[in-house]
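Just the one chain here, laid out as structure tokens, in the form predicted alone.
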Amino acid sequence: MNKTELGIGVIGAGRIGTLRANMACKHPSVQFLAISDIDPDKSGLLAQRVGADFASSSNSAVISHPEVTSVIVSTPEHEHVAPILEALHLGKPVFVEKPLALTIADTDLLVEAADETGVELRIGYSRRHDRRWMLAKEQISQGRLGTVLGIQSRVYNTRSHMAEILKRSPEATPVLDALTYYVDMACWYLEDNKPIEVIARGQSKVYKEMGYDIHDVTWAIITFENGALVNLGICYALPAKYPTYGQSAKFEVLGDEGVILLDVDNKDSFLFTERGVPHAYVPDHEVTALFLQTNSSGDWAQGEYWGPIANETRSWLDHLATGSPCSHTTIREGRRTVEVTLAIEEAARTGRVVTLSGR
């Protein structure tokens, strides 16, 4: 099998860019590593910790360095454009955060950029290279279900971790930055199946009392154009120190011929420890109790990362270098899953039933 070198700049230092960077370093097909963060010591550190070949503070820096092949775009939410846009035009594939973008105007920019270009976009939904949702996706695909008639799932975390997310990116609501995953799963699952319209409902309080207008809990009903609903919910507002790392998710297929049932709460894995246990995510933050594995992206142990994000980021690197296929959710699949949870926002907000546009 032929195999690429491949220069891979890794775009924003923050915990995800590190993951990603971490794992780009030991992947044997990579000869060049650069890192760039609007915080010199970020990148500085960062790169010192994996061996990166370049850092910078500059992104166009490391987009348009001439051993940089491949761009990792790991930027706060609202901040994707730009540096996509620039690895585009330059020729180089990106692999960007989820989700696309925060707007549709935004999001059909990305989609004109990649079609004018013709250069691979993709996105990292890396709940799609969790094994237990890649089973079920084989299953789906395998015709195990027949027909699939309809979705149900829910996901939860604390508000403690909402506030992170909001500190980093203000836009980035519950819908937004989370049951994103669970619509693009869906729409994952109903492949070939457009989702038509969208009502959902909102419920406000935690995070009013905290001064943002989001939604503490949303309730979603999605119908596709051969009439399958997918019932999706979110509660982002448990108590800080509730057990979780992360999401805390149910996921249920309906088919005509089966049924798959995905219980991802993880309490089957629970740690109870005096001396506490670090939050994954919000810093100085420790619970006593834990449920393990809910940390969405993996966990370090024994000196490696698993899970999730390394799955999805070792099967892009493999992607780059042999042609491998990859499962990475493509530029219009995540135009769709943009456009869904905006529509879920606006149905919550209004009370309305939201017509989509069948992109």
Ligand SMILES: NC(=O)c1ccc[n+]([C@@H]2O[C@H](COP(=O)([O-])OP(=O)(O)OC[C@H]3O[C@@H](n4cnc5c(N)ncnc54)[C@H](O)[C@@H]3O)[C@@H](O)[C@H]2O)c1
Second form
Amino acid sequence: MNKTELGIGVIGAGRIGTLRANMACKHPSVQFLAISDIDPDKSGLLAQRVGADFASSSNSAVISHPEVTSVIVSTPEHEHVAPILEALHLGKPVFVEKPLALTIADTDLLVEAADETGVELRIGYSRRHDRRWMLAKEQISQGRLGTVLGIQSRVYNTRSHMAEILKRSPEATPVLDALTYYVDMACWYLEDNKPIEVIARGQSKVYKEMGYDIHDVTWAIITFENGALVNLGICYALPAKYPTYGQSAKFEVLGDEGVILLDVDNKDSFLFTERGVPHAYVPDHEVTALFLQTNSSGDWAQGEYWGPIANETRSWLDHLATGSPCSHTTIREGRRTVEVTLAIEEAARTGRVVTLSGR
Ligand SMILES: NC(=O)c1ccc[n+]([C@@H]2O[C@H](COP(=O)([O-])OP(=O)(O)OC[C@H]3O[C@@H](n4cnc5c(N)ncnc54)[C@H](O)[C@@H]3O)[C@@H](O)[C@H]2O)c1
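The form predicted alone done, now the form predicted together with this ligand:
Zooming out: every chain and molecule, the one shown earlier first.
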């Protein structure tokens, strides 16, 4: 079987860029790996740890490197646009972390560039690559639910986790940064049935007292063009030491011939230790009690990374190397999700019904 040799450029050597580089350096088709970070210590250190071939503090030096055939953009949310545009214009496929961008103007710049260049651009909504959600998608595709009438989902996380997100990206909100996974999932499950209208309410006490203009709790109802109703909610203000390392979720899909109930609070995997466990995402944060598997990107165990980010990265590299189909969010889906999350924020802020473009 013919396999294309890959040269991968990872832009951003933070938490997620580190995972992507770890997966890329082990993939059999990857013959060249380059890493950039605005902080040269970070790119240099990660390159050394994974045995990369090239490291730089210049994104352009990596993106335009002749050995780099494809780019992974793992910079903070508000720093996605420039490296994506540069790679697309050089004809190099891009995989970018969610969300595509934080404004519709930036999102449309990326859609236009992808259309104009014809170069593939996909978005890393790694929840899709959690086995539970992937299997649910398969059952829906097989028609086992009949017509999907509605979806209900909610996700919780701690205020300590949200504080880390705000440190790297002050414009991010729980809705734009985390509920976005569930908007992506609902739209993926409802396929070509487009979201047309959003109502939402938000409540803030915890974050207001901390000086942030974001909601503690947001509940939204999204109506789709065939009448399907999607109810999504988020609270990223749980007490700092609630025993989770990431997202605690429920996701329920209601069809006229079947139903899927995903219980992803992970209360069935419980650890208590008087020695304390460090948090994978929040530095200097230790708990004695923990629901295992709550890190939604995955976990290190026995020297390997297990979980959605590992599956998602491997599947993307397989796709580039072999042309195999992949389930990563497309540019059109990514745009739709950004529009819906911005509409949820607007509806929650104004109390008004927000009509979507139907794109
Ligand atoms: N799929 C998932 O499970 C998942 C989980 C967490 C975060 N994310 C997404 O991954 C992205 C990065 O998040 P993170 O947690 O790795 O953040 P991070 O802060 O740990 O890492 C970001 C890195 O980018 C570098 N950087 C900042 N601006 C840059 C620029 N202009 N050019 C090059 N490097 C730059 C920083 O120095 C830092 O090393 C975000 O889009 C986030 O939403 C995805």
